[in-house]
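The form predicted alone is given below as one chain in structure tokens.
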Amino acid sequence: MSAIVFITGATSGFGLACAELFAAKGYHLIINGRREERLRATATDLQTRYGINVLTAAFDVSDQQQVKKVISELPAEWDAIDVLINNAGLAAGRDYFEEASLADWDQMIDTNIKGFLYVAQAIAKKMAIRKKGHIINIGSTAAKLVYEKGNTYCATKFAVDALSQAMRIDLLRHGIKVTAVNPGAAETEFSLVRFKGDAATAAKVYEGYQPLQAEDVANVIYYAATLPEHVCINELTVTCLQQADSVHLIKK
């Protein structure tokens, strides 16, 4: 089988855009998400349009046992994963520290740190045996500069940044590339999830400027994944023109 890309959080946003782009370029895909019906529809669509193979893996990345079971029991023809796009993550709520929901904090920590780690380690074990592979971790500008009411979300993305550095060091002996891609404001389901389905509030986040689109970030990820074997981009931060970092953004 040709090169295989494993994408977490592939039912929407950056993950779905990556699935579309890599499929168009002829890669075979393992796509993960919690919404199994949407995963299956995506798999059927990509296989029909691009003639590639797609394996669906419906599980919650924060469930350690599910992650271990699904990844350890992949069919033999899907075992040689070339690229992991470690994308699953979310923001839940945007509140002052003393007013924030502990349930929101738990959800972000469980997904953005624990789930991120569970998937990365399970696939890194396979890559280490083959002495090759590329792990692309999706961070955020929030990993670089904390903003008001960002508290725990920012903390989880700072963790992604630190863990990407740690992976790069620890996996170096196996010849595994590790890249962190840190997007700024992007118009996806991110804000809709953060504000728990409040579409009006979510829409206001993107008013007055042209944010990134999921396809913009997918193009950056694809570029990083397709460089020569001896070249590794350690870290990339990408924003729209009107954004400098997680705090400074010009709205018209």
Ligand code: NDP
Second form
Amino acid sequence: MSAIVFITGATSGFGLACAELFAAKGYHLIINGRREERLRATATDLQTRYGINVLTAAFDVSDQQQVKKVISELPAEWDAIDVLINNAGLAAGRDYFEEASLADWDQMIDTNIKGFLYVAQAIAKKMAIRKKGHIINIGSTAAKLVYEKGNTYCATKFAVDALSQAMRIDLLRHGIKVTAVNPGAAETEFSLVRFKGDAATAAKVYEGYQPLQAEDVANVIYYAATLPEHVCINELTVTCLQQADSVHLIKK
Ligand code: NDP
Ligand code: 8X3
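Alongside the form predicted alone that was just displayed, please also present the structure of the form predicted together with this ligand.
Zooming out: every chain and molecule, the one shown earlier first.
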């Protein structure tokens, strides 16, 4: 088989756009998310349109046992993962520190830090054996600068930033590339999830400027993933034209 890309959080947003782009370029895919129906529909669609192979891997990244089981029991022909796009994540709520829900905090920490780590380590073990691979971690502008009511979400993305640095150092001896991609505001299901299905509040996040689209971020990820073997982008921040960082965003 030619190159294999493992994408977490491939049922929508950046992950889905990456699945589309990498499939169009001829890569075989392992796609993850909790919504199995969406994974199945995407697999059928991409296989039909691009003639590539797609393996669906429906699991919750924060479930340590499931992550271990699925990744350690991958069929032999899917074992040589070339690129991991470690993307699954979410914001839950946007509240002042003293008012925020502990359940929201737990979910973000469990998904964005613990789940992120479980998947990355399971796949890094395989890459270390082959002395080859590229891990692309999806951080955020929120990994660089905290904003009001962003408290724990920002903290999880600061953790992604620190762990990307740590992984790059520790995996150096195995020849594994580690890239952190830090997008700014992008119009995906992110805000719908953050505001728990409140579509009107979610839509307001993207009013008055032209936000990034999932495809913009997928293009950047694809660029980072397809550089010559000896070249690694360590980290990269990408925003729309109206945004400088997680605090400075000009709306009309
Ligand atoms: P979406 O909500 O569109 O996509 C999130 C994806 O993550 C979905 O496929 C979802 O799948 C998956 N996911 C969430 N929780 C879990 C879980 N526990 N286990 C497995 N999969 C999970 O948002 P985005 O595409 O925007 O977000 C992708 C990443 O980018 C996140 O890490 C986010 O923090 C980050 N980001 C987003 C920005 C934005 O403005 N949109 C900017 C910067 C970073 P399912 O629900 O099926 O499990
Ligand atoms: C997601 C973008 O601005 O809500 O990381 O932090 S933002």
